[in-house]
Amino acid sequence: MSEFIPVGPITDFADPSSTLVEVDDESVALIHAAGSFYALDDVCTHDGGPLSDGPLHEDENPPAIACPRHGAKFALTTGAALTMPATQPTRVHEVKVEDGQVLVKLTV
């Protein structure tokens, strides 16, 4: 059973930013955008590109992150693939802030 794991103090994550963090040996893209935190698997479902290296599109509806390799966009809230060439969603994880720390709970 997964539990919330601290990944760092809130001050370590600028708004907007995307940061690669490790949670239970899994690579997670932690995104801070418009005052909210999001966590997605750090992998583009098209070709395995690192989403944490991609540009944020926090002003779009829905807010998204793009793969730096081919530009496939994924919704920050659901992980849904929004544009080609990706057709499959990426996994999203729960995030919360507690006592100034950002915590992530992996989706099993």
Given for the second form:
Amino acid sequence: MSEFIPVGPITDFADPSSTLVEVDDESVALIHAAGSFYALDDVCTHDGGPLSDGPLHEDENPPAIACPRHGAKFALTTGAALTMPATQPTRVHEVKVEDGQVLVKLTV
Amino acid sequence: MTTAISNTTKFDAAGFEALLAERAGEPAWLTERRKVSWQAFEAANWPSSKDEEWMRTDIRLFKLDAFKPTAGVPVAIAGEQPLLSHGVDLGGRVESVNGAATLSELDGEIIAKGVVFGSLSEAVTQHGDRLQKAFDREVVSPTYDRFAMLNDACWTGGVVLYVPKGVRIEKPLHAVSRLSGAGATDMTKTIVVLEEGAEATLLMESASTDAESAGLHNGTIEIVVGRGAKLRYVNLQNWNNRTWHFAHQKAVVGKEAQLQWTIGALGARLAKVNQRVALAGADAEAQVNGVMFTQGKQHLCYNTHQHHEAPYCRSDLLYKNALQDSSRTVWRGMIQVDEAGQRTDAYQRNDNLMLAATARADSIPGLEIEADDVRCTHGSTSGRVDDTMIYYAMSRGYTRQEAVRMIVTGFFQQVFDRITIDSVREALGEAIGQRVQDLPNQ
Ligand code: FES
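What does the same protein look like in the form predicted in complex with the partner chain, given that the last one was the form predicted on its own?
Every component of the complex follows; first up is the chain already shown.
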């Protein structure tokens, strides 16, 4: 069963930023943007690009992150693929902040 | 002997000094070589997804600091029975735990023929000069990437097999490497040299003593098959699914020589292996067989390379992969034919059987041909398990799991048929059967 796993103090994650974190052996892109935290699989569904290395588009609607490889955009809230060449959504995970710690719970 | 390497030692400058201190009995040329490679390692970066070869294999979660150079005092661990040697009359065997030899045996009559088979660590102190030549040959380049540099600087384990000219060893030789405990490392070099007309069968396998401990294997395998020599070589990678496995492997096959190389890849959290065969003398022949079975979140990446440097050579590569769950395999295969490689006959093929919609297999075959009179063919297929086949088998009274197991076994049959050693075929079939789970309904 998956549970909330601490990934670091809130001060480790500037706003805005995206960081690769390890949660239960998986690569997760942790994004801090406009005061909110988001967690997505750090794997682009087009061809496996590392999402956390890509540019943030936090001011767009919906807020998104783009893959550094070929530019596919994914919605931070839902993981939906917003632009080509990705067509499949990436997984999103629950995030919460408690006592200054950021915690992520993997979606299984 | 006191051990300079403690549990807190890391792969840093102090850890490297401790490793050298512990291995003070090694020949000077080797110590010097380690130092050069260590310097190269310190100056280099890890490969990244920007490198073509690593684009599909993400190692950002790999942290070398989680692993320690192996302490040199071997502790024999009662592991499970090795798979490949089951029921085989062996001519010799070597066992190691965390890169330190725990057992080394060789039949007296084989020793009498001048064969050397045992732990490389021991051999470098006993046969240092002869081995220096093998090291100098650099079949695998010690500067290929940061993993190769680290291996060349810090290896502790591994096996050496030397078969003199004209000597034929009938009985197979066997080696098993085990990883035991969290943070354990198997940093090994394997060196195999068959002189002209020699013959041997070498079975090697790996295993973890428990399913949970994260381990690291960083190894090289260097094989030289001399003129007219014949080697059958089997390598079964069966670590637990939390082990990082990095390997550079290369065989150089001489004039009229034959190599049959079978790889089984079942374990590892992430594996990145370069497997290369060079057909270096006219009329050389290499057959490469690969069997992969993955599950969970495993990621196995194999880069194969068939290099035709001489005329009239044959190479034939077949990799078959079956994937469960959200596991992933990457196969990149290259056939390279030099201008001198006229009348080459080369083949490469990779078939993937997808047992779950969430699994993913990438096959990237390639050809690079400079000769004009060659026959080079390649192919790749990917397919799902056929539901009607399962339905049919179930209607005949098999459970779903039995049906899947039969289909998977049938899928691998083509590569099993090529493996000429009975025990190996059985062991692979057995190991895969154990790993087949029920297919999710999809
Ligand atoms: S890999 Fe991400 S867009 Fe192609």
